[in-house]
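The chain below stands alone, shown as structure tokens; this is the form predicted alone.
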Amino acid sequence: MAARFNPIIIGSERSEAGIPAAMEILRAGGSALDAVERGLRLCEDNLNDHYVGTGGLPNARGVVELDASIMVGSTRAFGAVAAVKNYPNPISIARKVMEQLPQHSLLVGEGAEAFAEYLGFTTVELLTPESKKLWLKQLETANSESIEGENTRATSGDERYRLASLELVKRMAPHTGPWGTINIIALDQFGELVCGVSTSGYPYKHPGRVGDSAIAGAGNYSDIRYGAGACTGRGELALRSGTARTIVENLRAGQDPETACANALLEARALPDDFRAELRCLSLTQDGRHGGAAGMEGSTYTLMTEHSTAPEFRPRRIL
């Protein structure tokens, strides 16, 4: 008789919007893959969260673009989408890429949207009145020195418009308050370890920008032999340092999850970066060990076991 594993699920800040429903799936004997997708869908549908799914903050031109990925630890199967517009649940499209388009792992932009349309996913307006208000407020502040061209119609070869757009991106800052990607990692009773990530990306980013969330080894990595790791925050740093894969390699070297996360962040921190910002990470292993690390005091992650009655909040190691 196969050994039974003790189901457990962890997630980044704000994942508590979806983790209880995800744990219901695990508690009923369901799969980690179903649990992670369900948990992240609920986070994507949370209109009070402006960093994933519907209501996400837009790019510099006022368009919401979403990224997501999912990875299965036993096979290292991976599916991802990036720069997706008008589809509210990119985590589900990412899963379909993995399952129904296994010759590929990542679809972006119009190609990802065409695939979603083919599968019958429905479209919605992702820019809610509240997120539009936040964008317009930031636009007004960033545009205080009147950038001509941004409010004019772009034409072919309009260099002034292009430069104005680039300048606008440089001036626009992230929304104040807690912000960033959401990741969820789940272990089911069969020992499967699945990691998922969803985001609307860096607020007011340059159109087409893709961060670490859709890239295996950067924002998301799961290998059942050692564990899973995921990142939130400054995606460009995670891309350059391969932070999620570094976490798993640290686990492979015998480090506990918290130490593996802390050392991965130290490696990323050593890179030169004129736009340095917060990067955080989480890790979970098949034997149920877990931990996280961050550079900011008060950083936590969310945890539920099959015996939990509500999400628990655990401190991350602070560098």
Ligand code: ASP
Contents of the next structure:
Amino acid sequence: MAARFNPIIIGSERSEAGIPAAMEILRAGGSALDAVERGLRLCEDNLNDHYVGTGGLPNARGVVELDASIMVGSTRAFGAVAAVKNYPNPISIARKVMEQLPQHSLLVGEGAEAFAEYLGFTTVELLTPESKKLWLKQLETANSESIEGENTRATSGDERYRLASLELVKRMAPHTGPWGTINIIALDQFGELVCGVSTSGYPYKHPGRVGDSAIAGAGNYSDIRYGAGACTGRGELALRSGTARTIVENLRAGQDPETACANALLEARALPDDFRAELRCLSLTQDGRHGGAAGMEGSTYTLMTEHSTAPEFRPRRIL
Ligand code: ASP
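Which structure goes with the form predicted together with this ligand, now that we have seen the form predicted alone?
Then the entire complex follows, led off by the chain already shown.
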């Protein structure tokens, strides 16, 4: 009889909205794939979370565009969608890309939406009144200095965007406080290690911008032989540095998960980058070791084992 693994699940900040239900699946003998999808769907449906799914903060034009991906550690099968509008659960579309379109790994924009429609997924308005208010406030702030030669006080967000889009995008800043993508990594009793990532992306991004969350090796990577790695925060750094894959390479070199995250983060942060946001890393191995690293004091990650009665919060190594 094959050895039984001890199920465990970890997630980035605010994943506690989905992790208990995901652990229920693992406890009942379910798969890591089902657990990760279930957990992320609940996070995507959490209206109080402005960085994922419904209620996510929109792009500079006021339109919510979602990215998500899922990766299976035993096969390195990967499915992802990016810049998806109107569909509240991109993680489920990403899973279907992996399962039903094995000749593809990533669908974007209209094509991803057409696939979701074909699958029978329903559409919703992703921009909630609360997210719209936050966007309008940011637009107002960004517009408070006039942009030379342009009338940035035009009426609709769309028109303002066309008038001075690049200037506006440069001026739009993230909110202070906990923000970012959701990572969930689960190990099931069969030893499968699945990593999922879902996000509304960088708030007020340029329309069409895709971050690390949808890209294998950047924001998401799982290889059962060594472990899984995932990122939140400044996606362009993870894209440029291949951070999730670097975490896994560090595990492969024998580093423990926290050190693997810390070294991957240091490598990404060594790149020249004027932007104001930080990158964060998370990792779990098939033998149940885990760890994380971040720049912000007090950063944590969420953990549940089979014996947990509630999500537990663990400190990340702060660099
Ligand atoms: N990593 C995400 C992205 O770049 C953003 C975030 O985590 O806040 O799209």
